[in-house]
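Heads up, the chain below is alone and in the form predicted on its own; it's given as structure tokens.
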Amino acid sequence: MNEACIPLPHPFALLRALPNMDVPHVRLGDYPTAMEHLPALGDVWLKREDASSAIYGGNKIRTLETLLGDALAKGTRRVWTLGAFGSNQALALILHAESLHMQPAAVLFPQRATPTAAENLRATLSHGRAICLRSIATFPAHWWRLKRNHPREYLITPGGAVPLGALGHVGAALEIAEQVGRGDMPPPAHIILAIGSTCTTAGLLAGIALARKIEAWPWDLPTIHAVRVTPWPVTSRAMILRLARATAREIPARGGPAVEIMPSMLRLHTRYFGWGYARITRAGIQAAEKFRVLGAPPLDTTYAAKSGAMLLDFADLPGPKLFWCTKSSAPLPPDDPEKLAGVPAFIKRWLKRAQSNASAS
């Protein structure tokens, strides 16, 4: 056969493993994301989700690949998402939608004014359409009006935390199995990640169960250490397992085998949360500085710095540890001063407060 005629393997590990499954998918990232050893911290490995795309990476990309695939399969071009002012998912949607000829938009609610959030918000407002709310209290009514008035438009929930979105991270678990099988790293005894919407954690729980079922994971099961960065009940153990089980049910519904979630794999860490969502913690700052000194990917204070703090505290855990780099490390496109000049006054005040907080820190 001519080499040009040889079909390339599917970029989505779930469809490489089970090609007959009916899962919508568009490619936004470059996979597999690398495994990198960080020997200065012991038997620690990094899953470089931060480098999944030169446009904008991070763990939200896998979620959007299945959800935007679903939107396109339904003939929908206008896609809305919801998040806080500094939402990674909203920014990822805004920056990636152009390549799919889609019309992205976001509804954003206030959060603590931090430098990381301000950077995201400026990029979102510069390059896309966003409705910024004065209070999270007005969100439910606003979201309900969108659903009522725009029934043909595609709505993505916070973090894409639905079974179809979590299937993107089922693929990530199967990708780990492939990489371990190739010898890219030893079988992980622990997987450590920040948990915000629960989508990534739920997908990994379902994905490792699936890999075990299809004999792609012959090693001991890892413990998944989910480090809380959003408040209860969003990241309660019950909510995590609820989405994981719903994702597991989605697999046979789409033509895959039946799988069973193993709750014993999940360990939820709450002590690194601090005083609220996006609140900067001293332990997080210390972890970010440690990673910087070691030349590791940068840790944002909202998510990865908190899971990084947990990693440092639990350095003595036996066995290889796989740390999930959740925040995109791709450089953002330049801000548009003209668009930013036209944002509401309360957004300008919020951005100014974020700048003041950056100076204070």
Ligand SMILES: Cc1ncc(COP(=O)(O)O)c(C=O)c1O
The other form holds:
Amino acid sequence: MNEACIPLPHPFALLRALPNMDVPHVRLGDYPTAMEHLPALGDVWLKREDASSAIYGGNKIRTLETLLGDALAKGTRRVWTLGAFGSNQALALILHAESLHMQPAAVLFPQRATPTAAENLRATLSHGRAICLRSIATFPAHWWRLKRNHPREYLITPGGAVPLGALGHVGAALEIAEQVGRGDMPPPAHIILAIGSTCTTAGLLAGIALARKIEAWPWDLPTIHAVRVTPWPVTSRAMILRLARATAREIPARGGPAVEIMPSMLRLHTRYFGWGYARITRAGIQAAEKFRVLGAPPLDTTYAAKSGAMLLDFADLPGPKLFWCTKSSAPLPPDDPEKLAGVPAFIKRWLKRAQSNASAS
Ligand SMILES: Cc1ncc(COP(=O)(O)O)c(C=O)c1O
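For comparison with the form predicted on its own, provide the form predicted together with the ligand.
Up next: the whole complex, starting with the chain shown before.
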């Protein structure tokens, strides 16, 4: 047989497991992401979502793979997303959409000025089109106007927290099952991750239920520890389970088997949140420093450092722990000083404030 005729396995684990499902997908990331043991922390393993792409990685790449696949299937090349000034999703969209010949843009609202967020905002403004709002209060009106004035353009909600976005992470759960099956790590008893929009957590809940249903997960069910980084009610237990159930319903609707969410798998941790979204916490800084010293992937102060703090506090949980490295570790492209010189004065002031907050922290 001619070797050139052997089909390559599909890069998306959901379509590898269930090739007859009808799920839009474009390839943006390099999957599967590695699983690495971090013996200095005991039975801790890292899911290297941070390295999901050399362009820009992190957990949002899986969300974008299904949502941008949907946009392209609908014949839309103009895509908008919404998020905070330092949004990883907005930056990922802007840096990846070019390879798909799409025209991305972001509507961004103010947040706490931190070095991590400032770095992202500078990259977003240097390489893409963004409308920066002066206040989050004006966001609903902007979003509504965008929908009304551009009905043919594709709009991605904050975090891509819709069932189709979460299906990207259903694929991640099936990927874990494959990796555990071939011995990359022992079956995880715990999966630990930051929860912002609920998309990733909901997808993992639905994905492990699906893996169990298709007999790809013969091991004990893990507990998913979702560490809150955005306020209630966005990350309330009810909202997480609502998206997980909607994602589970999407599976048979797209040609897969019926799946039932098991709420007992979810444990929500609220005490690492601190004073608010993107507020730097002492425990988070300590976790980021510990990871740095160990040569582990970077933990950003908004998201991964807070889940890192939970991981360190719960070091004596029995069984293997799989830590979801959600923040991209790819180097950012250089800023464009000319573009940054042209941004509105209130953005310049915000960037300056982030710098002074850096020296203070
Ligand atoms: C670095 C990082 N970690 C974790 C999350 C939380 O993921 P989700 O919004 O899917 O809950 C995000 C969301 O933007 C993120 O950017």
